[in-house]
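Shown next as structure tokens: one chain only, the form predicted alone.
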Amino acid sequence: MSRLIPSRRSAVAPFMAMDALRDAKALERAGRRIIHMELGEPGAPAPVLVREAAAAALREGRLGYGEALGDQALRERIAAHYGARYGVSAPPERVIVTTGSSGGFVLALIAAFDAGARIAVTAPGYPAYANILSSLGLEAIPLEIGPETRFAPTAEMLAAAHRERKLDGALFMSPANPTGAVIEVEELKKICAFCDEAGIVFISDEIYHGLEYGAPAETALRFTPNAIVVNSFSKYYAMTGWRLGWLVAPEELMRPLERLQQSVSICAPTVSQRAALAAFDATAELEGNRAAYARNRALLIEQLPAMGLTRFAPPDGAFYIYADVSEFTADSMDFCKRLLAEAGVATTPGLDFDRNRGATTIRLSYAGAEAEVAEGVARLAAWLRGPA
């Protein structure tokens, strides 16, 4: 009998979206056809140019270790992206290529904070934040957001939390998971200014940039050189399994980040870096993907109220609807399990994103193929109506 006792740091909450995927896959192996609306994964593959670049790199065959900060050509291309899209300077010397945004978070949090630091996050918010923070000995301080702020954090609520007890950092996402809400430009400017004034390290998660359906989201780099910006090739660029992201960090953190990367992962995947260079030239295909998401979004916005799901966060960006299901349940976990078992639609319970208030919400991802999302919507409607 094993006497191995797991560490307290490993006792993090499960990522329920991944649990939902596991359960859905089990049903598929048993022969069921499941509609996947649980994961934020683009239904489209990586762009053709990306796949062709990867194939060329594989044919060349030299895919050894790269530099810890990332291939210089890719760092330069990422830096150029900030000038082209946002009109801001992000020199390649401040860019580090990471193993997905997840790897970037780990590096940034270790580099910027000591154990015991208090980091503000939103509730609802991305569940991995709190789990990563906990495993690193950092404390997640939830800021409850809702309709009164269009499900986006504000500088005022950050200041109030800081007055109550000093914060060391803030980690916000815009467009957000699970809500799709975008922090408005003036509010982002205020958040950046407050963090600079109060000595709070601001980590701006911008992995859904490019996936907006109204005004484009702004980068925190426009308002402060002190923010740590996180981005990824997973969402807009449809490269989830390639595990490639990046950070833009203040100059004084670059050497610590490099040292950490050298030990934690050596370097980001070489073939993915070679392929990602082509991602910035695949705009036509990627904008076609975004147009498909927009059509899926429009379908949900039109159809959900007819099912009785009239309250949901404003889906400004990303590819999620965060919906209130209190008319049907007070147990979102049970609701999602029954929806999967009885209707074959995989979704994520709101408890994944908000442990205090998520029992009456669910997240629906509309990142999948249009036909799949349409079938998922039809199945959900029929299931909510019940037997004829």
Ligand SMILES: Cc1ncc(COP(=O)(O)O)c(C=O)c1O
Contents of the next structure:
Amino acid sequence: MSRLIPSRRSAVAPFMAMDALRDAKALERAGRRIIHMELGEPGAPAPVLVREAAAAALREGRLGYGEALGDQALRERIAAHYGARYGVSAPPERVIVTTGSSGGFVLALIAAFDAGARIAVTAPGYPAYANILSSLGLEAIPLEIGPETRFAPTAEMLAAAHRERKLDGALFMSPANPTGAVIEVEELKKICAFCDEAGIVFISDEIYHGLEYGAPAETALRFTPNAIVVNSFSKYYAMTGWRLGWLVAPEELMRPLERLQQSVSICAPTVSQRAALAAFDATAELEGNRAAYARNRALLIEQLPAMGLTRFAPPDGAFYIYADVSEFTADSMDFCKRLLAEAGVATTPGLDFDRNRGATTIRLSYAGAEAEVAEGVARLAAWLRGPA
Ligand SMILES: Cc1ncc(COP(=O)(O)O)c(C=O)c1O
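Next up, the form predicted together with the named molecule in place of the form predicted alone?
Shown next: the complete complex, the earlier chain at its head.
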């Protein structure tokens, strides 16, 4: 009999969106056609130019280890992107290429904080944050956000939490998962200023940049050189499985990040790095994807109220709608399970994103193909109407 006892630090909560995917796949194996609105994954493949660059790299043969900080050409291309999109300077020496932004978080959190550090995150928020923080011996301090601030955290909230008990860090995203909310430029500026003044390390998750439907989101780098910016090729660039992201970090963190990367993953995948160089030239295709998400979003915004789903966070960006389903249920987990079993639509219960208040919300992802999303909407409407 095995005597191995898993560590306390490994006792992280399951990612319910992934559990929902597992259940949906089981139904598909049994022959059902399921509409996937549970995952934050572009329905479109990686851009043609990226796939061609990957094919060329494969044909060339050797794809060995690369430098821990990333291939110089890609670091330079990412640095150039900051000049082109935001008009800010982010020299290649401050860029590290990581194994998805997920790999970047782990490096950034270990490099910036010692065990016991207190990091503000939002509720609702991306569930992996709290899980990674707790497994690294860091404490996630949830700031509850809602319609009062358009589901965005504010400098004032951060200051109040800091007054109550000193914070060491803040980890916010804009546009956000699960809400799509964007932190307005003036507020982001205040958050950066407050963090600088209070000696709080600000980690800005900008992974959904490029997927805005109003004003483009601003980078924290515009307002402070001290923020650690996290980004990824997964979302706008539609390269989830390529496991490639990056950090832009203050100079003094670069050598610690490099040492950690050497030991944690050695380097980000070489084939993905070579392919990603082409991602910045694939704007026409990527903007086509964004236009398709925008149409999906418009369809949901138009159709949800007619189904009785009248309250949802302002979907400024990303590809999610975080909807209040309190008219229909007080148990979002059961609601999503029934929706999947009875209507064949996979969604994610709000409890994944907000343990205290998520029993009356669900997240709908509209990252899929337009026909799929349209069918998902039709099935949801029919299911909520009930038997004729
Ligand atoms: C806010 C946010 N950050 C980070 C990630 C992780 O993405 P990746 O590791 O693919 O870059 C996700 C994925 O859904 C996310 O929603």
